[in-house]
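First, one chain by itself: the form predicted alone, in structure tokens.
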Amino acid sequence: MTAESLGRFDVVVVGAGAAGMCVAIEAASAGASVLVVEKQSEVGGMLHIANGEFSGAGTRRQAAHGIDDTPERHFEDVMRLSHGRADEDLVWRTVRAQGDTVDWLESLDFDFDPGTPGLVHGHEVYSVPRTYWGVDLGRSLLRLLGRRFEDAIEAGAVRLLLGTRIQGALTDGGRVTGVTGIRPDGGEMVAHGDAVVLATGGYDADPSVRNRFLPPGCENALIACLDHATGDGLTLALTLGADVSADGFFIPVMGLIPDPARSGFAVDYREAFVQVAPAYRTPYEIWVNQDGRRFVAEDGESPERRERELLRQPGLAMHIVWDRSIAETAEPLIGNGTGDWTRERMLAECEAGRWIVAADSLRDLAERLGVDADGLIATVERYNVAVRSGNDPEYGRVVLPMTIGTPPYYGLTSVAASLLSRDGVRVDGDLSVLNRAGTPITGLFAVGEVLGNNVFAGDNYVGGMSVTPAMTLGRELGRALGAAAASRSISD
């Protein structure tokens, strides 16, 4: 079958979540012309689930709420709460222009949150409040940027190709001079361009890939991202001689539910996922392991150490434990970011055996969760003293609000999950992809998560270092590959 030639492009970028989207709204604004290959049936990737948290210094919204703030404290931040593993040059180039990105979407009328620019607690915090999200959480971000993006393609300056999966690189004398892929009828095409674009996103949803760059003993962790990150981007780029990262480095995202029908996934956290965090709700409950024992306060302020110590446990697991007065009393366990998990709704779910497991007696439950019986008694008991005395003599649990003793007793597992890639393709400082000796791929460049999230954050999470270099970067590479269009046009 002969592939179809879709003709010439100044850009093509493949992939259409938040770092394409922006590479080609600015391309085309540019005067380039743009094709966007995108393998789902739909843009925005990670947008449709993600929290969609952005981060800014030196904003117009920072001004109207009294908070001084400067790129160069937020690129100190960045590098505190990376212990210095990020990447200094392209933390600095992001976070220098990451408070214009914040205006630019103020100006284009974004539905920010009331609540922000504010701290986040799910993660260890900036010093002042820099982070920003939609009412609607990432499909806030992604509503504004596809308005954006339909624009550009009405006015016929992008062209979109929904449904095509790369298949593989055109090059000419180790320049990448197109992408040839595969069409949803499966036909085959071809489109050469100017400059190519990895915007692909992560690898996180095919476990193959992703366990080639955790670190030993983090295989058990759950996949939380969307099925279509399978790592396309960096499999290319590896076939073209690109220089990947291997850091090491994995901290897991805490609270997400086992999905018993699909295994080693986690449950949509769309749909429900455990509220570990103290700042945004009182914790009644205890976290055991496999041997029955808890690890870690569950009511400290680092998220970071209750991140680190589940790393530690067996199967990268923890045990929620509770009973039927805690039940009746405390805020819901579960949440998913919309408010409707109420209590009469947890009451429900305790009994609907879905995720929750119940039985008469500690050792009952403890064999229904496969922890050690003997354990789970002994640590039970040694929590009610503590209750009882308000000291928590082990781990220095402030927060005792009650005792667990009163059946049904009620346990949820939760696993450390990954979301976020953290490696890939290395850059340099104009986002062209690097060969292993150091030298740029003609051609190829690269931005969003197919960088992996290691080079913004290091071995942490650091509040908005994703979408917003996404963003950030996405938008200065369009403009750029846009400014060097209209320069080859003036010069031809």
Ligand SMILES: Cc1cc2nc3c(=O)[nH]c(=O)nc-3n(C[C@H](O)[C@H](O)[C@H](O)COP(=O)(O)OP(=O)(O)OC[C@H]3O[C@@H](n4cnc5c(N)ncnc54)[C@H](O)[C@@H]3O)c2cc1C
Second form
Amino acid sequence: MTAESLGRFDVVVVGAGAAGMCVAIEAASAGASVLVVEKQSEVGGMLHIANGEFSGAGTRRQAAHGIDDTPERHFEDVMRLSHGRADEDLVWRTVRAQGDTVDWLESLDFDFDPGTPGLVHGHEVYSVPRTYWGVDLGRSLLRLLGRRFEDAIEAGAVRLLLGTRIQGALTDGGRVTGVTGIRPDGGEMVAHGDAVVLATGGYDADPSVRNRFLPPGCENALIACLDHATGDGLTLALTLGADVSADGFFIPVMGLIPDPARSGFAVDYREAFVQVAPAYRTPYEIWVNQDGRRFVAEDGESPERRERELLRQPGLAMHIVWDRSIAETAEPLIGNGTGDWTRERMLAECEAGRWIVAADSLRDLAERLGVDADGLIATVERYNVAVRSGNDPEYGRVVLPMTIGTPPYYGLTSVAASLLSRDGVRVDGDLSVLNRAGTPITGLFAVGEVLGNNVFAGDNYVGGMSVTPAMTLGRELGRALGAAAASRSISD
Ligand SMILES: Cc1cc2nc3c(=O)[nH]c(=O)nc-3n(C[C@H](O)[C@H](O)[C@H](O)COP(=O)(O)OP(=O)(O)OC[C@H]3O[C@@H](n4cnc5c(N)ncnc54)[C@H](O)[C@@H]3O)c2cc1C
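Any chance you could show the form predicted in complex with this ligand after that form predicted alone?
Let us now look at the entire complex, which starts with that chain.
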């Protein structure tokens, strides 16, 4: 069967997530002909599930809230929070323009959450409020970008192919000249482009790719992202001789619940996760490891401290333990970002047996959780003494609201999770993919999570420093490729 030829375009974008849509929107508005190829049946990529928290300094919205901020300060914060391990050039390149991205979204009537700009306590905090999110989280960004993208399609400037998976590249004398892929009916396709942009996102949904990059002992981490993140762009770039980072950094996301129906995966983040940040919910429970021992102050302010302590626990697992009195008193332990986990729903979940284990004694609870029973009983005794005395000598916890002693007892296991690829394709300042000799592979570009998050966050999480570089550098790349197309057409 001969491959269907889609013709020649100025820019071929692989992937229609935040990065790919932004490349396409800007390249098309600069006059380029653009083909976007997306393997899923809809656009949006990780925006369907992401919190969509983005960051930018010196914005109109900050000024309106009396917040004095600059890209230089944002840069310093990123380098501090990333322990100096982020890529200085790429960080500066994106943060200097992230404020413009925020202002651009505002000019398009983005539905900002009224509490923004804010400080976000799920990660180590910035020195000033410079994080924003929509009322509908990542879906707010998707709606806005999706509308602009749709406009470009309707104007005839962008052609979108859904359900088409790019698998290979066309080359000519070392230059990338197009892509090959599989259409939804199984037929092959080819498309030629002066520039091919890999905007394919990360690899975390495929453990065979992800675990090549994780440090040893972390293979047990749950997968907490959507299924499309299978590292296709990275794999394709490798076949073309691209250089790929392998820094060996990993910092987990906490609070994810193992999905009983899908081994190795977390329960969908949009349905349920445990709210572990004390800034958002007062902790009433204790967290123990497989030995039944606590391992960190549950009310500690530093997310990074908690995350790194969890990485040291066997199986990367922690077991959250509480009792009936706490269940009837505390705010719901489980949330999903939309506020529909009420105390009543939480009490029903305690009895439902889906994820939460209930038992009339701590010994039974420990056995059902797979935790050392003597260890757990001794830990609860010590914890109750700490509550009564108002002093936790072991871990220095200061929030000690209630003892644990009223059956039934409850337990919920949570495992460290990955949702964001740490390593990725190496690029230069123009987002040209570099080969292993450090030379650009002509015609091949990459942007978004395919670059790996380490370049923007080092060995940590830094607020908004995945989706904002995806949009900001995506827009810049789109403009640059659009300008290159315009200058080619003038000289032709
Ligand atoms: C639960 C969760 C919460 C998050 N919260 C935040 C946050 O608050 N702030 C933040 O900065 N980041 C956050 N992130 C990360 C952030 O959302 C992503 O890094 C970012 O959206 C990635 O954008 P992207 O366009 O590079 O990739 P994606 O959004 O993953 O898009 C890639 C697209 O490429 C397509 N594709 C892949 N391979 C092929 C192929 N072979 N052929 C054709 N198409 C292909 C995919 O189907 C997909 O549509 C979160 C992630 C998760 C999972």
